[in-house]
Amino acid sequence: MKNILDAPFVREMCETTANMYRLGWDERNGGNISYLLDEKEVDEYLDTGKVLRSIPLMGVNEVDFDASPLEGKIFIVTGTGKYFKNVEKDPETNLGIVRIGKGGKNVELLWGYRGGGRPTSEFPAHMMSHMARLQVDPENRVVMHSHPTHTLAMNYVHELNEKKFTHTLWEMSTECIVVFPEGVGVLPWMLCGTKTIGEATAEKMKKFRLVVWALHGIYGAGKTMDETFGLIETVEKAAQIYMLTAHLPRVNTIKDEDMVKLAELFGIDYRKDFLDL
């Protein structure tokens, strides 16, 4: 059996977590990640009928929180109170393979977690986004969660509306429309680690694959790690550059007529409404 430590799963996991550190994304044990995993490419590493042990869910009812459409399925996950930065040199610690449990009501420890360890506390509110996303799209692998700092600034300056926030963001880059043409999810400020949250969100990811948490930060979703960490790296640039100007005049921006053109160059499908046309 191949060694755990040179999975191409777990070595993304180390690589995407010291990159969102390295950025200012994920202070402290701030930010998770969950990967949906392909079981045969899991096989080479595990043992997979090897339960180290079964770890109940955090921040949920299980009376009234149902994942079984994920049943069985195996994600590999950041740990609760872990730190992106210890990520990448202790991998065993910070990070946990797990199956989903009967019925979605708790999750089974293949790897990880040494010490006592266990998923984060969003990975509820992970697995709503990922039933979510799946509905849209079954190539749906990977939710991740982070605090970009100048995403995270901008929520304090700029109204929390999904239309006029996604414009705002359309304007400050070409790419922008391209990358994320569904546009941007917004969520007013909510409990975190909590069902409600969780609920709001995967509703939100039934429309977008970027849902901004009012105050907190983002979630993204995609097909692969380098997908999703693109998308959220794409608002941030382009929140950045709304930072950077928002307080001096405007003299130049990205026409909507001009948007719709490069819409139309690349044959997408973009929120309409979302343009003032």
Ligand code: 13P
Second form
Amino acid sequence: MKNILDAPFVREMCETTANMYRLGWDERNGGNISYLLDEKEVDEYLDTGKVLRSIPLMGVNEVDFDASPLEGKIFIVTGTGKYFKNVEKDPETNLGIVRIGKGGKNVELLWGYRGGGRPTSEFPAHMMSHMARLQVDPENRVVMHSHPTHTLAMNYVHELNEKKFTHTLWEMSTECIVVFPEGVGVLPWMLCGTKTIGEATAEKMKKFRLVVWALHGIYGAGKTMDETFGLIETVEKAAQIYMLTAHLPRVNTIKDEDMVKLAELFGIDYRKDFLDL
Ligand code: 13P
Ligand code: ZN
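Having seen the form predicted on its own, can you show the form predicted in complex with this ligand?
Shown next: the complete complex, the earlier chain at its head.
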């Protein structure tokens, strides 16, 4: 059996959480990541027949929560209350590898959460987002939640309207419409850690890989850790430029006609109704 601490998926979780922490996106225990793993790859590192303990899900009513499409699937997930700052130096305490139990109402711990930890309190929202994204893109693997500073700041001064929010982000950097052509979904402030916010996020995830949780943070989804991180990173950079310029007179801007040219050059399908042409 290979050493789990050398597994590429553990390394990716360590590197990504460390980057997110150093970028100031994930203070204290802010943020969480879940990463759907390939069972055969996990088998090289763990005896998947050995369950350390069974953990009920937080924040959901067992009777009406159904995540059966994910039954038997294995995820590596950040622990609730754990600090991204500490993942790299102690992955076994701050991360866990779990298999989704019957109906998705509990998880079987295969590795990690040393000292009694459990998956992020947002795991129901992650599971529902995985289910929604897998329907649209069977290769989706990662769901990531974060509190990036400028994205959050923008929530306080910009209208929380999907079209307007996306349009402003697209205007802030030439690359934006290419990186997230489908735009950014926006949810109003909602109570986090609940099935309700999970359902609302998953509904948005049918159309978007990025969903802003107003006055809280952002969710991203993608095929790889790089894709997902890159999506949030690009939104955050655009939001930073917006926050650096929002109070100044706007002299120049990327025009909608220019965005069309970009989309055509890269051959991407974008939300045409998010432009004002
Ligand atoms: P967890 O510590 O449960 O992952 O929660 C962090 C967070 O960002 C909640 O939205
Ligand atoms: Zn959060």
